[in-house]
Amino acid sequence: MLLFKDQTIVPAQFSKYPRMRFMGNKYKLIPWINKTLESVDYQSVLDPFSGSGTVSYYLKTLGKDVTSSDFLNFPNVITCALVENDNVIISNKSINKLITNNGELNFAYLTYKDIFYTYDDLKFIDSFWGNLNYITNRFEKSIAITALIRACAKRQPRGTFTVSDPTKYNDGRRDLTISIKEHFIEQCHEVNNAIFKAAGKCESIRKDVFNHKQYYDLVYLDPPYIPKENDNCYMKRYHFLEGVSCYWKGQDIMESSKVKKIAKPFTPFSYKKTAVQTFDKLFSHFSKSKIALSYSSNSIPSIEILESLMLKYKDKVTIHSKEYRYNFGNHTKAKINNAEEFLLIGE
């Protein structure tokens, strides 16, 4: 078992999960979530806003039947490698093939030169995608792309892609001084180390939340919220990771954007005019399942509104709370870093 600083115990396997700087990442909250969900009886669980995959992986370590999903591509790639995958690792032979230089592709270099990374970094990304057809196994391919996603995130200051100035937020950490190629090799081994055979049945799919079947024992919800200040746009922060996860295939790149962002896909959770009715629709859609909703006091609508909406479909709603300091995503708004994290459980 793994003992956290607050003396909470979670499965030891969870310590192997490759952590990632990601807005809303629940890694530090896993002990609290673990303790809170102990009273809930469930085996099958849906995580339809999987993000970095932390909660899905944690649920896998508990032996649950996990369906991990997101409407973006790169979270699906990550959970394919680490949640659905039981025993496939990427071989040294495949790694060596992927890091072999070739001149087949040049999209990353032509699009992002003088914006992100060095010439060698961008040419490595192009070369990687030129070599990827060498790998035919779905899980081995997902490990390779996951390692590339993580390499790009670690090489970029703060792991976000909102600014193109390489000196901004550069504190001289090793992650910012070694190449994407070097990061990639390290991340292949780190992802390999985190792979284990599940006791339950696990799957990773890319699907909108409302297109999932309506019954699971438990649905864990961590949708995008409307912050009271700044914004919650994942595409603005992580557009490069989304693009590199599919080599920008089918993506609408905003040429007028200084950092060549990908057009933001619409989600009704992100707008004040649609948020309340969307949460109502969400709770109605999963009314046959137990619901656990992660939420923050920094968000709109209020926790009281969400409780009243959930009570329309549940006999009982229990609100659990924990003081929590957000150190990522609100760096220019320090006054709202201190927040209360909620977990609403409807049964």
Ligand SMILES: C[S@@+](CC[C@H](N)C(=O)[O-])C[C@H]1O[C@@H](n2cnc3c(N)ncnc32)[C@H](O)[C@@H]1O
Contents of the next structure:
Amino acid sequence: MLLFKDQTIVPAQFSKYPRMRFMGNKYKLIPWINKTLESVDYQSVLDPFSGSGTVSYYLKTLGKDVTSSDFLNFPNVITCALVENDNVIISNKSINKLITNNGELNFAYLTYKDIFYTYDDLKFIDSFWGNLNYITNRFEKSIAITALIRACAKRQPRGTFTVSDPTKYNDGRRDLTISIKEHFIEQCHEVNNAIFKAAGKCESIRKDVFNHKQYYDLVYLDPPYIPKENDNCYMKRYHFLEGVSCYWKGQDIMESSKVKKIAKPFTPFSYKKTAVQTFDKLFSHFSKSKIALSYSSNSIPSIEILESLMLKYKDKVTIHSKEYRYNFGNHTKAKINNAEEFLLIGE
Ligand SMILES: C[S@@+](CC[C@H](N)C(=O)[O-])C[C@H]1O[C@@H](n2cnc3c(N)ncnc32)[C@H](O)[C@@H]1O
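With the form predicted alone in hand, show me what the form predicted together with the ligand looks like.
First the chain shown before, then all remaining chains and molecules of the complex.
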């Protein structure tokens, strides 16, 4: 067991989770979520907005039967490696093969030169994808791609891809000075170190939330809320990670955008016009399951609306809250907001 600063306890395995910068990730809130969920009885659990994968990984450490999912590809690759995968690690032989320069492909270099990274970094990404067929095991492949995703995120200032100026947020951190290849080798070992055998049955699937079956003992919901300022578009911030996770195969790149973004997939959670009815549909869809909904006070819809919507489908809704500091940032401003974090439990 692992004791956090606030005296809450989570399984020690959780300390091995390779933390990632991802908007709205719940890493720091895990001890509080852990304590809050203690009173809920469940074995099967769905995390359909998995994002960085931190909550799914934590649920796996508890021995739950975890279904981890997101509608983007890169979160799914990460949870395939870290949540569904029980015992496969990437070998040194595979790492050496993947870092060999082969000159076969050039898409990353041709598309992103003068936008992101150096010549060597982009050629490394091209070589990696040229070499990847060498790995046939699905989990070993997912570890390799996870290490590449993490390498690209670490090498990029603030881990987001909204602007192309590498000097803008360069504070000289080591992460910004070593190459993607060096990061990749480190990240293979970091991911290997986090892999463990689940006591429950875990799976990772890529799906829209409404395409999941409707019954799990518990559904943990952490959807994108509409912030009072700024926007909640994951593709705008992380399009490069989404692209690199599948070598941009089948992706619709917006040629007119300065940073060669991928077109964002529609999600009804992102628009004021559709948000309330979408939450109603969400609670209705999972009406047979217990629901734990994460919510931050800086968002739309309001907690009162969410509570009343949940009460349409649940006998009892309990609201737990915690003070929390969020870092919000975009390319014009970055600030810290004090927010109250809520967990609404509907049973
Ligand atoms: C707030 S983040 C989840 C953060 C996550 N709990 C963590 O700790 O990293 C919301 C996630 O919902 C995903 N998403 C948005 N709309 C979706 C939809 N309609 N179906 C499935 N996933 C969706 C986004 O890709 C994003 O990863």
